[in-house]
Amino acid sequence: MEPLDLLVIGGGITGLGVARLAARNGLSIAVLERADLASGASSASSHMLHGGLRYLEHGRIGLVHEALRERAAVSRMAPGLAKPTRFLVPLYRGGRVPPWKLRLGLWLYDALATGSGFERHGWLGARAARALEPALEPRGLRGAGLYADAVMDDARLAVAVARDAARHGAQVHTWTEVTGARPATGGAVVLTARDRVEGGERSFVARAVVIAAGPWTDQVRALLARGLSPGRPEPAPLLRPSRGTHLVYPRLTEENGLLLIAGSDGRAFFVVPFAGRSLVGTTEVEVPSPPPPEAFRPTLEEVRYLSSELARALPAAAGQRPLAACAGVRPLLRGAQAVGRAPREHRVLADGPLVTVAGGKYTTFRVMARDALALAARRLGRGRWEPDDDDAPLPEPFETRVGATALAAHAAREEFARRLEDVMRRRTALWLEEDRGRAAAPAAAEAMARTLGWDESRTQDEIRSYDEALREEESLLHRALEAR
């Protein structure tokens, strides 16, 4: 078997970014993802391509500058999946952030984004802010800052990156979990992997391996180290993961985003317009590395925290019930700071044929891909190789108005979907319909059955599994909000 140049473990935005860059530069590459593409933090973000205005408060000027540059580039690459959006930052008497500090931050944000094409910041008095967003709490309102960022469809953007990688020759294997590793002749690596949907095992051989496994990075590094260097101590952990929970409401604003300051603890949180809804988040709850399954579920306390802080900022929302809740685990780098101030920068390191990329944020996925590939290139004998990384357009998203049947068939045929939930949650916004997509699920499942060769039993199992996941989520929301 002729070895591949690279194997990438992880089908989130970082691993897919590595695959795209490698394939576009002529390397042979395969991606192995243990679940669906973007099924971890890459589909549970705050849906923003942004520099991170709040990171300026922590002095992360270099990170913000880099992220703003990438915000512009990725927006050009995927205009159908990233929309420039105006954000308001309302300020109140006695609040944690004084007006001078916000004005300075907004000015610096614009200065770092010079030439990006995004609208520059502004300032509104209290009356003008309420005219723009009537739902804002009026008592004590001093005014609001205005700035622009991009709102994206995080999962579909990741899928578009995967499609671009595949168009340039990358293999993309979803629901394929790495189970072991061993050395091969000539310094190559053999990885064994299990198909979690159809069953069975297969092997992959590569000259180098890039670990981009998000919050599972420490676990994957330890697994591969045991196989490639038995008897050696396991590598030291790199991560200090944290869970971020979001609630999805019916539309709460006039198509503007809001950056708000929580009254209970002074944290920043967002209301983000997305798919005709409002995404509210996020939280910062430290979880172990590797994270157990329950680390990916919102807790009652997080749901109550977000809903109560939202009601304080937008009083009319007190009577609204969230449609959905989701949580992702951020692969933050270990550090001495409190988890809410943990660095958002990334780190890339090599250990023999293994290159690990850890940390980072969605917006800077191309930077992480370049750094990982530059290190892997040395393993491939290319020395100080700088891959070509232009901002060529990504494949355009499939038209969403064609109906569930066509969407599901396309997702199974062209977008690597292998489960009904892959289509409902990460290839479409059907999970955000009033009925959470239940009416569309049978038609979508039948289309996938015809495309992928499912029998009737498998088709019904997929529908049932999707409905059970919705029921668990709805039960959580009911318990959290009824008990208040």
Ligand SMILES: Cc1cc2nc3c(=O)[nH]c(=O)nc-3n(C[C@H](O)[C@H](O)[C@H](O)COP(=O)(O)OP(=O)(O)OC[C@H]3O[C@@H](n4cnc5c(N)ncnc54)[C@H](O)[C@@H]3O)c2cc1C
Given for the second form:
Amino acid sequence: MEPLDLLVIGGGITGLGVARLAARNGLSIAVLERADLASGASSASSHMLHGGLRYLEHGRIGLVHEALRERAAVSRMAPGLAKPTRFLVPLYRGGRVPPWKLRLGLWLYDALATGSGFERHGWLGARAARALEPALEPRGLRGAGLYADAVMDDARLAVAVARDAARHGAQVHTWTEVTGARPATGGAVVLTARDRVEGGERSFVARAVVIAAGPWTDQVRALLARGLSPGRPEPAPLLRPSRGTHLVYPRLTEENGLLLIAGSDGRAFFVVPFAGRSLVGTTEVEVPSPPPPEAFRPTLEEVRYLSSELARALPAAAGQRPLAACAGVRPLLRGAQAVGRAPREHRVLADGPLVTVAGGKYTTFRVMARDALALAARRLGRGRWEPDDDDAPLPEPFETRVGATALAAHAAREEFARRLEDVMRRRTALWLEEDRGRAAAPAAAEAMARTLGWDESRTQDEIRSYDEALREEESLLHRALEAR
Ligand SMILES: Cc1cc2nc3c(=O)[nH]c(=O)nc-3n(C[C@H](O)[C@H](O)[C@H](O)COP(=O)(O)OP(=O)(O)OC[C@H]3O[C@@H](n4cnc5c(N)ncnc54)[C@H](O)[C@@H]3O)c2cc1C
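Would you generate the structure of this protein in the form predicted together with the ligand, following the form predicted alone above?
Below is the whole assembly, all chains and molecules, this chain first.
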């Protein structure tokens, strides 16, 4: 078997960014993803392409500057999937953040984003703030800062990056889990992988492997080390992951996002307008590395924390029920700080044919890809290689008004979807419908069945498994909110 130049483990935004850049620069490459594209952290984000105003509080000027540059570039590349959005930061008497500090932060944020084309910051009195967002708690309101960031569709943006990679020759294998590694002749690596939908095992050979496994990075590094250098001690863990939970509400604000300070612990959290809904989050709970399956589930405490902080900031929301609760695990780099202050920077490191890219943010995925490829290029004998990385537009997203049948067929044909949940949750916003997409699910499943050749029992299994996942989520919300 002729080796590929590169294999990428992980089809989140990091691995897909590497695949896109490598393919656009003529390397032969395949991505192996254990579940669906963006099914890990890359569909659990707060949906912001941002510099991170709050990271200025932690003095992370370099990171914020780089991320603001990327915010502008990625917004240009995917205008249908990332939209400039205004955020209000309401300030209250006796609040943790004094007005001078917010003014300084907003000024610095603009200065670091000079030339990006995003609206500059502003300042509103209490009355003007309430005119813009009437749901804000009026008592003690002093006014609000105003700034702009981009709100993106994280899962569909990752799919667009995958389509761009595939258009330039990358192979993209979803539901394909890497289960082992062994050395091959000439310093190459054989990865064995299991197809988790159809069953069966396949082998892939490449001259170098990029590990982009997000929160599972330590686990995948240990797996590969066991296969490639048996008897050697396992690599030291790189990550200190943390879970972040969001609640999804019917629309809570006019059209703006909100950056709020939690009354109970002074943490920043957001209300982000997305797909006609409001995402409210997030929490920050340290989990072990590698994270056990329960680390990906929101807890009752997190749901209660977010709903009560929301009710404090927007009293009218107190009676609203969230539609959904979802959690993801941030692949944060290990550091001495508490998780809330853990570095959001990334790190790349090489060990023989393996290159690991760990940490980082969604927003900076192109920087991570460049750094990972620079290391891989040395292994491929290209020395100091500068890959060409322009801001060429990503493939346009498919028109969402065409209905579930057409969307599902397109997702199965062109967007690497292999399960019904891939379509409902990560190719469309059907999971955010009032009925959570239950009415549309059979038509979507039938369309996938026709495209992928499923029989009736497989089609029914897919519908049942989507419904079971919804029930589990709804039961958690019920327990958190009813049984208080
Ligand atoms: C709650 C939360 C909020 C966030 N908000 C923002 C935000 O607003 N803006 C921002 O810029 N960033 C944000 N982030 C950070 C951002 O989402 C992540 O940094 C980014 O998505 C990580 O992408 P990744 O590809 O490295 O990891 P992932 O998306 O997790 O991808 C890793 C992939 O590896 C696969 N994998 C694991 N093991 C194997 C194996 N053995 N074989 C094959 N595949 C395997 C997994 O299935 C997974 O899909 C947030 C993160 C969280 C959790």
